[in-house]
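Given as structure tokens, the chain that follows is alone and in the form predicted on its own.
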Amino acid sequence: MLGLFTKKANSLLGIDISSTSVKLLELSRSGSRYRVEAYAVEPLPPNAVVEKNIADMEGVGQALGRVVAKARSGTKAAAVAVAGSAVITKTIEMDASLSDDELENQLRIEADQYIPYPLEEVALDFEVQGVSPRNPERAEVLLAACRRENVEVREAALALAGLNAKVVDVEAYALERAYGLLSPQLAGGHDELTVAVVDIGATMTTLSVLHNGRTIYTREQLFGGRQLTEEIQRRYGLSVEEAGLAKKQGGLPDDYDSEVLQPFREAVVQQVSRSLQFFFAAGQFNDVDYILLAGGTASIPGLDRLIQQKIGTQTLVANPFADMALSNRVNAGALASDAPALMIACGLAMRSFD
């Protein structure tokens, strides 16, 4: 085993920031096996993240340090992401024949036309998709703005931990690249599958349907777990903290279950099914393979089931670590239960391997 998963000099800790937590997890590669060399998963104070922008970036940053110090990993560069709501993305044309230094140049000076804010303000990227189906003279370019400010809070925040913020990522895209990890988990070839991935975290709910393994189509809306935190601090008089507790560890009294679990789990499946129906409104599909549950609430023992008999449509929980090896200061049984919610941090440690 020994030197068999080599930590490369650039491997990346994958940082997701949500609403409610800072997840961090680091991967190395064998061949084409991963193992998990560190995880750890920490809460954030109240309201330092309000709809995914770092409102409080001293708590952020210090829940990073706790982060860090908690996975013992001396990896110090990380990959981080901001929301795709706050990303423009266009695909454009551009002569095929221009290096990538010229590409950049020339985008600089037309990107004004694509982008609705001053230039001076906005954290630009691109990828070169392909030749252009229409003129094999032409490349396919997928451009990518971002105002800066929220590319630089995420960067200030990581650097109170003493970490490097090596690559800013879109979190779609960090998705699409874990979800490449469970598409052989599905049956009838991945190359054909449209599948909807609902990530539903603390407060929001973002649906992403992937079509051959690119993402085709996202929608956010706000509705969250804490819905359900906040429904057992009611009913049984708890504190935050202690009904989160109790919602993932149990202990609550035996009508938890039918009066406020279930009416929960009702109201995740109405979510789902009007996300799809946005889906489904907007264009060529009128139905998906499969439904992957992603983010925190996706661990609610008996949702995917329900989901699937009151959709009809067939229902897993992302697990991106099902093939992986673990390192032994891993928790085989944490991350396994923290699996689904550590989709994104999975997909942008993924950018290690570029």
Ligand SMILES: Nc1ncnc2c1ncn2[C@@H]1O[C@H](COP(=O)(O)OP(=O)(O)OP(=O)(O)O)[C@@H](O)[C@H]1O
Given for the second form:
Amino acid sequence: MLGLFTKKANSLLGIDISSTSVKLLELSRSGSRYRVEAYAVEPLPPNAVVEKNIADMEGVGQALGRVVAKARSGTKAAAVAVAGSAVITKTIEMDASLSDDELENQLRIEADQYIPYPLEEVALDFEVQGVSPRNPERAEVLLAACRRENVEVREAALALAGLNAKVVDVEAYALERAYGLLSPQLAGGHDELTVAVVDIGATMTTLSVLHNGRTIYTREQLFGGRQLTEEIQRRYGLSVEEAGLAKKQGGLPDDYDSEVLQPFREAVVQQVSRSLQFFFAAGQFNDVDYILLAGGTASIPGLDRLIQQKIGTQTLVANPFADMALSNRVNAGALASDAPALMIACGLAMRSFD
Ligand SMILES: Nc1ncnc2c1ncn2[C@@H]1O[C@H](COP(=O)(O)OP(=O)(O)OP(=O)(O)O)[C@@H](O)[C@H]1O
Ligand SMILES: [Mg+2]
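Beyond the form predicted on its own, can we have the form predicted in complex with the named molecule?
Starting with the chain above, the whole complex follows.
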């Protein structure tokens, strides 16, 4: 087995900076099989990240320093993401005969037609999607732009922890990449499926609908596990930290399940149902084949079953590591419990193999 999973020299740490924690994941690959080389999660100070914006760079930098120390990986190159809501994308047509360099130059000249910000404040990226269906001499190009400061603040926070942001991606693309690992587990195969990925974090619930592996819809709601934490605090007189631990490790009084957790599960069902109604109302779909639960709150036992029963759609908890090998440095139990919250970190770590 030795040397089977060789870390490429250009291996990247997937770093997800979310509102409550920083998450680090490193993968290696042998053929089509992945192995988790390193992983760690560290909490962020309150309000260090507010609505996907880094408000306290020092606090984020320090948490990144701790997560790097905890993961004990020697890799310094990283892939991070900006939120999809911070990015403007447009599909445009360009001359198909242009080389990548020529295309980039041309795009820099023309981009001000498509981007509503001064170009010197904008970070641009593009990807050729293929030949235009209307004109074989034109290529369809996906143009993505976000404010440069969004990228720079992430680079700077990583630098505080000695990391180098080699790749700056978009969260939705990272999610799609990680979803690619899960779709073979879903009956019906990759191509025909319409799947709702519901990421329930601490403050935010994001519905992403993927069709043929591509995101066709996203919607955010202000709802998450914090509501449960606050209810535990209020009812049992605990601090935020104590309540957060109790959620994961148990040890709460007997009435917790019936009086606190079950009403919260019902509230989650309501949120998921409402988000899906918005999706159905917006377009040509009136059904999804699966619901995949992601985010830390997806780890609440029995949530998948209740959603499936109430909404009538087969519901699974996302585990991007189901088919992966684990380095013996990785705590398998902790990884299994954190797995649904690591979809974005996983999609970012997969950038190592582009
Ligand atoms: N095993 C568990 N059981 C119940 N809740 C859990 C468990 N693990 C994590 N959580 C909860 O999940 C939430 C954190 O999830 P996640 O890491 O996905 O959030 P986030 O991405 O930082 O937040 P947001 O998406 O709102 O910005 C917290 O409310 C935490 O208490
Ligand atoms: Mg999140």
